[in-house]
Structure formats: structure tokens, C-alpha cells
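A single chain, nothing else alongside it, follows as C-alpha cells in the form predicted alone.
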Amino acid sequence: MAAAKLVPQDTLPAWRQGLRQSGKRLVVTNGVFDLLHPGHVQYLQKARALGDALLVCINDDDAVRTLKGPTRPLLCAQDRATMLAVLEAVSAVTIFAGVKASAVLQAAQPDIYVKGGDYTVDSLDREEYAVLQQAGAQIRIEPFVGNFSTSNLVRRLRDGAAAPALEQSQTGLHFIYARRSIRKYQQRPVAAETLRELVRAAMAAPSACAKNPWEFIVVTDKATLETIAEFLPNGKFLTQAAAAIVVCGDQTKAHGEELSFLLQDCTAAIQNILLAACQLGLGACWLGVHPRQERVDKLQKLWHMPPSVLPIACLAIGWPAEEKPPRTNFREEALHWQKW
């Protein structure tokens, strides 16, 4: 049964022409599907939903090894389709070679495209784009059901926990602990709504006073992400990132307008994106700009800032393509309890 659901890419045209024969509407999504968790299977189940037919098409492993990082995948293509297909909801898979999924999207001509929830219609690959648009598809975003991540599958699974209860640690403090410096992105947006959560998340941080100095700006222009990371000698995987929050702070509106109100501001609010962006999937870098008077000022001259505005730090944003272990740095010798 699954195997024959099973429909080699040069054949998809032939197999298509049967369902417009039957007068069935296709429905088509893509992507990795490595290792099927229920958020894939309850996903696809909407996706079937929305017409007569559902074709799933997956990243070969070359293209997951690109998209994910050299730890995946970790069920090979063929292994993947055939989960796949024995689901009711799908009625065919089919394994495509690349990232962009623009021939196989070619072959298949859908009357409807489904994507994810971190996804918008705007941040589609542009070649992609034109190919539904030529084939008249319909594009729908579908949210994701559930807090579903095979990264974090794959993170319980390393770290020894047995189930999502245990995720958190004995502590309950495991979201602190998986915050890592993630350098390598995959080649995939992060919607909107993602990164506004992300600012929203920084807003919730302590602020002097409650005078909250902070300002942040959003950048996914690729353009003005490599201009960025010229100006960071540490920051050239910027250019790889979905994304960069700016992170400033108006000396005007800091407690006292002091420095030091500002900054440690600004820092709550730095740390508070980090760890929102670990608990959401993502991956993310601090780069520094302030003290360092060129990068201020490359950075103020870019956007004609206020001489009151200061650029703090530059934070990197993406879906990682690295994965590395929880940590603390805890040393029990900087530890004092009630004396030097």
C-alpha cells in the first residue's frame, strides 16, 4: 500500500494528469518531515482537508543535510516517504533533489500549496513563488498545531529525558540551560509574527524605573544583513541568519538618563529574546556593538539615528543547522555565601 503511493518526480506529470482526468483538486506541500511527530501528522490532516488529493514532497538528504546541518537527517528519504505514506491523509510522496522545490512544484502543478505557520506568503522563495503563481494555485498558510519540534525531540533524546514533563530539568530550568550561541542557519525564513513574539518577549524584561528605553529594529533584508556584518568583525554568519534584531536603547528615556540604567536595560531585554528564541526553536547569536564607538556609529549612520539612540547589540536569528548540548558554566568557587 505505501509503496504504491510512492511517485518518482519524472512521473508526477503523468500522475497528475490522472487526478485532472477524475476532476480532483491537488493539494501539495514540501519539506524535510524527518522523524513524523503528531504536529506533521494533525498538519498534513489540514492539508488533506482542503482538497481531494494531498502530495507531499521531501528534501532529498543532500538538501537536509544543507538545510538542517550534517547531523540529519535522521531517517533517510526513502525511510521518510514511507512514513509518510502510510498516513490516510496523504495520497502520494514523491523525493526531490535541491532545496527549492520550484521543478518538483512544476511537475505537480497544485491547485492548492500549503506551508507551515512560520511561514508567510511574502517570505516564500520568490522562485517557487512564481511557479505556483504561474500553475494558479492557491497559497494557504496553515499554523502549526501544537508546541511540535523534531529539534526538540532530538534535544529530550540527547539529554536523557523521557518525556516533554521532563523536558524542563529536575529544576524546571532547561530552557536556560539549552541557550547556546547557534552560528549556522538553515536557509528558511522566520515569519513575522515570530520575530514580533521575539520583540514582544524583550519588552516583558525588568527596566529601571519601568522606563523601558528600549527600541529594536527587525532586519530580513539580506542586503542590510550583509551591510551588518561588515561592520562586526565577529558577525560574517550574519549574512546566513533569517534575520537580526537591532537592539538600541534612547539615553533620554533611561532612568536618570544614565548609561548604566540603559545598558542594563537593554541587557535584560537582550537575554529575555535569547531565551524566547530557544523555547521557540530557534536559533540565535549576541553580537556586540556598544562600547565599540565605529560600530555605534556605522550602525547610527545606517539609520540616521537620534545621537540619543545608541545600537547595544545586533542578535542573530534563524532556524539552526547546528545543535549543541545544554551547559551551565556554573563555578561553584565564584558561588559566596554571606562573605567574600
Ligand SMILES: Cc1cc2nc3c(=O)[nH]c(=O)nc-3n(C[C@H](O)[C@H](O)[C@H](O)COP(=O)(O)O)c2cc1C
Given for the second form:
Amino acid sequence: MAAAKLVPQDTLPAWRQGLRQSGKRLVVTNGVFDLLHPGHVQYLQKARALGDALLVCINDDDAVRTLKGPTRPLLCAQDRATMLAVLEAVSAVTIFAGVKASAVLQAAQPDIYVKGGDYTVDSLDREEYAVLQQAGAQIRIEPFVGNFSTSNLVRRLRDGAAAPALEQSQTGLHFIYARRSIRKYQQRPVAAETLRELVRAAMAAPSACAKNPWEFIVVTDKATLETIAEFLPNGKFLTQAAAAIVVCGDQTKAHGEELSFLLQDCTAAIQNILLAACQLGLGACWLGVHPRQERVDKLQKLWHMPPSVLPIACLAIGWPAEEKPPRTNFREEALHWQKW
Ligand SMILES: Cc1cc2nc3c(=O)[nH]c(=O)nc-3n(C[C@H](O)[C@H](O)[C@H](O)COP(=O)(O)O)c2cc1C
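Same protein, different form: I have the form predicted alone, so give me the form predicted together with this ligand.
The complete assembly is shown below, putting the previous chain first.
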């Protein structure tokens, strides 16, 4: 039965035509699906529920090596396809060549296209997006359920480590542990709408007496990113980022006009941006500005800011080109119960 679900790419148009004739709505997704895990299975069940049939397009082994490095895939394409094909949710599996799915999507003509995990519509490959638009496909981004990742699984196998509690999905706090400082970025832009969303998240932060004294300067202009990077001795990698968000605070608006409140308010906003960025699949890193006076002066001068407005930090933002494991720096001895 599994073999019957394996549809070679060249016969896909005919298979698609049959589906169309029976009036079925086709859902399509694509990915690597190396070492199938519960996150994949739940994702595929959700995808299947969006239509009447689910086609899963998987990258061939050469493409997986390009995407994930020379030690992958762990299972060859035929085996990955077979694992998928036995799932009830999956109607058909196609193996496609190349890292881009545009040709296979062109052949499949999805009614609904589903992409999993850390994508947003604007982070989809532009070529694939164009094909989907042409096909009139509805696009759905479905976050992966829980923290299951083949890369993490491989790391644990290599290190001989059992899953630490914080890596388990049940706590619901994975989004906090997964936030790490990311300093390497892919060379592709982050949409203005996504950057706006990060600032919306920032302004959801608490502030003393709800004074909301923060201001945000979003920079995507390369020349300006380079100028800011020159001001920040530990932020040279900002030149590689897609954007910077400079988090500032207006001391005249802070509770009691006190610097400490201003800093605490801005810090809460900064952490919101970092967590939101991670949740959207972006990489971000905090670059210290305040209290280094020369950095504050240079940024104030760059934008002719009033002296009461203090740049507190610069956040480098981009699509990540490095992966870091989730963690906490929890120390039992730093936790005091009832007394010092
Ligand atoms: C106030 C502050 C200033 C920081 N400044 C910089 C900086 O200038 N450059 C940098 O690469 N990282 C900077 N960081 C990031 C820290 O180096 C990073 O958070 C720390 O090493 C822990 O790693 P993690 O964020 O991956 O958990 C800063 C973090 C904070 C809170």
C-alpha cells in the first residue's frame, strides 16, 4: 500500500488531474522529513485536515546534503518516502531534486500549501511563492507542535544525552529556552511587516506606572547598518544582519523621570523583541549601547535625537545562519526559598 503512494514527479500532473476530476481539494507540503518524529506526524495530520488529500514533497538526498550538511540525510529519500507513505494522513509522496520546490509545486498545483515551523509568508522562497500565487493556492503556516527537531535528536544521540526536561514540549516554555544570541544571518531581507510585529511585541512589555517611555528606530538600510556597526565594538556582525532595531527611551516620559525605571522598561521591551523574533524563526542579538556614553552620543548624533532620548540597545535581526541548542543557565544555588 505504501508503494502505491509513491508518485514520481513526472507522473504528478496525471495524478493531480485524477484528484481534480474527483473534486478533491489538494493540500501540499514539502520538506526533508529525515527521521520522522511526533512533531512531523502531528503537523501532517493538521495539514491533511485542511483538505481532502495530502501530497508530501521531499527533497532528494543531494538537496538534503546541501541544506543540512554532509552528515545528512540519515535515511535515504526512498526510506523517508516509505515512512511517510504509511501514515494515514498522507495520500502521496514525491521525491524532488534541488533545494527549491518550485518545479514540483508547479506540477502539483496545490489548492492549499502548508509550510511548517519557523516560516512566515514573507520568508517563503520567492520563486516557490510565485508558483503558489500562480496556482491560486491558499498558503498556511502551521507551527510545529512541541520541540521535536531531527537536528536536536541527532545532537542528543551524538552526545549520548537523554532529552533534558527543558527540551520537552510539555512545559510550554520552549520559546524561552530556545532564544539564543544569533550572530550569523542569511543574506535575505526581513519584511517591514515582520519588523513592525516585533515592535508591537516590544510595546506589549510591562513598564513602571504604565508610562511606556520607549521609542524604536528600525533600520534596514545597509549603509546605516554599517555606520551603526562602526559605533559598536562588539557588534561588527550587524553589517550582515537584515535589520537593526535600536531601542531608545525618553527619560522625560519615564516614571518619576528616573533613569532606573527607564532602563527597566526598555529592557522588558528588548526581551519581548528577542523572544518574538525567536518565535517567528528569526535570529537576533542584543548589542549593548547604554551605559557606554560614546555609543549613546554617536547614535544620538546620527539621528539628531533630543538629549532626553537615550539609545539603550541595538538589536541585530535576520534569518539565522547558525543553530544553537535551547538552554537555561539555571543554578540551584541562585534560587532562595523563603529566606536569603
Ligand atoms: C546588556 C547586554 C549587552 C549585550 N551586548 C552584546 C554585544 O555588544 N555584542 C554581542 O555579541 N552580544 C551582546 N549581548 C549578548 C550576550 O553576549 C548573550 O546574551 C550572552 O552571551 C548569553 O548568550 P545567549 O543570549 O545565547 O543566551 C548582550 C547582552 C546583554 C544582556
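Residue numbers count along the first chain shown, from 1. Here the rigid core means the biggest group of C-alpha atoms that line up within 1.5 Å when the two forms are laid on top of each other. Nothing here was measured: the structure is a model prediction, and the numbers come from that model.
Superposed on the core, the two forms barely differ at residue 225: its CA moves less than 2 Å between the two forms.
After superposing the rigid core, the C-alpha of residue 90 moves by 2 Å or more between the two forms.
A movement of the C-alpha atom of residue 27 reaching 2 angstroms or beyond is seen between the two forms when the two forms are aligned on their rigid core.
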